[in-house]
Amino acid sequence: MREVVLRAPDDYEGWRDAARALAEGSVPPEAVVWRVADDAPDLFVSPSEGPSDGPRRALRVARRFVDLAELVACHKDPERFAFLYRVLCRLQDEPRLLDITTDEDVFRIEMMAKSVRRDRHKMTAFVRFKEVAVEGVPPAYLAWFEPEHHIVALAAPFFVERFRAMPWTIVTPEARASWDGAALHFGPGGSRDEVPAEDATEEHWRTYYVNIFNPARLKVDAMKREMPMKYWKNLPEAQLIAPLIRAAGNDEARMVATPQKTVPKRAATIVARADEARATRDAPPPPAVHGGMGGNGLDALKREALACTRCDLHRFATQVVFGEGLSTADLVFVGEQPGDKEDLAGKPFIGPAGSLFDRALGEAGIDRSRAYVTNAVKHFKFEPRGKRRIHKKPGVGEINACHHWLEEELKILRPKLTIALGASAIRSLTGQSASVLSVRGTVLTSALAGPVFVTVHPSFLLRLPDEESQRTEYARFVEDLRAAKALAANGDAGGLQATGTLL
């Protein structure tokens, strides 16, 4: 028997290296014992046995197995590492094993990975930081969480990206993760007593929860599935759940019987911000500023948009990604939605598609700092896939929900020409659906934006299958941008005439 001792309960890298060496040496799964350093040693294992001296073989490992193994290594099952090694050995003789959904091992590995993903999601959703203030020292933030699996290191990068500007520590019974503003550190676990029981943010959470609670849409079973009761003891808003559920029936009846006569405080705040934005917008514009928002009307509108909850996308995205550019721009470019990099940075068109867009603008003779770029949808819509967030096309409902912000932007900007980059932009600007390729290079009429020139989104070029197609379409995209620039330049004289329409 061979014994492999891993340094930590989530030591995927240690398991991977040891499993590779063992599998290459054709060591059978039943001849290996796996344990974590803190576990008691197996009395029946001989520590003197080393790697196999038998013939070596090249391993074949699909990317899908690697992704699953990284998750399953964090599972609480004490046999997880032995199980993963067994599946790895089976894959050498059955390379299509993971496609057999009825296989017991395949079902088990998928369910274990799913359980770890769910636990990570619950951690990112239900961690609540408490402020710890010490005189003369900048405030730090502590949180307590009790995960089901060994997911602290797996989930920590999410909190680094979301709370990069503040020092924080998440304490769990098994381990802790700390961010000091520059580096991520891990240490031993702790107890609930390390985290303050109350702080100033508690009341903010409770106020927020009361304001979003809708008794007419209450589904208790669904709520408990999404927010299991075992997490309630650590959520400041949880103490309100039981009384809100008990009062829901009466509240719903009262809502139906008594039409709203006064504006709720939260709605009044939003209305006041909108009035402020409109008043600022209608005031004489300030001098143009290169780069940045370039106008108080847009600044006020951006502040209002940062609190947007018009659709469910705000629940998962990092932040609103508002438009950016010159407030007196002749050209306004409207894309689809922010991507992963834009969502994290809060700026539009800075990812791979944005880099290609900037290069094409330069070749077309358009100075981006003299233009304005925005999106039809201001929140990032994605689906998680392993450690990545994969772009997902926004639906009509989400485009319509976000239409308000684009409309207000265009009212302030009043460009000579708006360029629709892709189908989502066409939908938001015209209210109609259309194939981009069928109207590409034409000017559509829009009650919202006036003349709208249509071309592809730069991400379309990145998805093309071969380099020749990419070169051809990129050159055509640059020509579209040159045509748009010429149309805007000629608009000062005779106005732009629509050459296309949507029925």
Contents of the next structure:
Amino acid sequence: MREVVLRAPDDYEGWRDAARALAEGSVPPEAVVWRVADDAPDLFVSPSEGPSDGPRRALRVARRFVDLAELVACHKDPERFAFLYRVLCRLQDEPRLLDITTDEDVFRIEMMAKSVRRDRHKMTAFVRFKEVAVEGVPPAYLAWFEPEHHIVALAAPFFVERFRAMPWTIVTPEARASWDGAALHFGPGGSRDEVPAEDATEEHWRTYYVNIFNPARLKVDAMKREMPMKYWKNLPEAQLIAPLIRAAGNDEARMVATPQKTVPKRAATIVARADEARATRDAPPPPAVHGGMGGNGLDALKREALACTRCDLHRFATQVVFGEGLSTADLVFVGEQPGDKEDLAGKPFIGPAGSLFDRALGEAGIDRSRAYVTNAVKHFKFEPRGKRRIHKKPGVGEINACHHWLEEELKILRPKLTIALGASAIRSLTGQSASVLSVRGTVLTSALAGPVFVTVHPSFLLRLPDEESQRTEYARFVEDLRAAKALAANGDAGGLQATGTLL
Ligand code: URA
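Given the form predicted on its own above, what does the protein look like in the form predicted in complex with uracil (URA)?
What follows is the whole complex; the chain from before opens it.
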């Protein structure tokens, strides 16, 4: 009997190398025992015994089998490696085996791969990071998750892509994955106690969940399939599910039977919270507040905006990218919408357009940390293309839906001058469409923002085809920023004269 000892429970590469050598030597499946290093050895196996290699043969492996094997190697079935080797051996004599869907092994391999895929999907959907704050050290993010299969390494790249800008660790009973901002590391498993039970983000999740919960669309069975109950204990929003469902049932019954309110007490509290959140969202604004950096008014507004579902963009974007900067800023810059990098990091203007913007601000003598930078639309709109997400211009409907947040930001900020970077910002600030180049360098008046100075969006400069026009246009952009700075310094908010007109 041959014994193969694999490094780890998900050691696909170890299995592949050993399986290739064994199959090339025509070693039959029943002559091999597969074991993971930490598992106890099989007392009845003597590694020295066993048939010698049969005739050498060239191995045939279809891509489809490789894709399945990579997943199945992560399955919790202790027989997975032996099973995969058996299928590999069968494929040598039956190259079309995987097409025979009625074959028991084919059915089994497909089912196992499906189960691993599903587990990976659940992990990507239900991991909830909690902030761990230690004074003097940047915050780290920890999450606890209990996967069904050995999928930590399989799922980790997803979290790197999504949360590249923050250091995080996902702890599971069997293994952990950590991202330090530059590299991914794997380590031993841990326990739930390592992860704080509650943090400020929990409330965001709950508010978000209450806001997206739609009783008219409630399908309890489908919901349990999508969010199986075994994950609920680690989801902050899960404690709302039962009362919301009960309340929804009652709502329906109430509508049918009686116009009176008969919502149970706990559910009523939750529903009242949802109503409150919606009412706050739609209510007239609170009086303007000027706080310090990220003043209270802005913080509260941002918290509320995180649960925004005013248009469909929230369904695909990673998160709301709210404005950032000084709440007493003289200058407020309004861009179009976050890009790919901003969407992942949750911060405005940090990608390629943001770098160019920063450089131009510096040359114009504007300190970004003393300004406030935001966008007309707070969710990233994109079109998936392969693994990439390609920016799509927001439509008027999306700009209008998001206008509320910009309006509330400006009521709190009351800057001396708002700078519209491009057409979407003009649209949101003035309610009208205009060609940027026709009003560039002029001041428009906006009922919402007072004086609005217009210039191009920095990504316009990135799209210019040749170096010459890039240089000229960049210099003009810096000039515009200097002019905006001078305008804000010389005039007060009311004193700026409108110099541009919108047709
Ligand atoms: N473009 C924008 O308009 N805003 C950003 O935050 C990034 C790119």
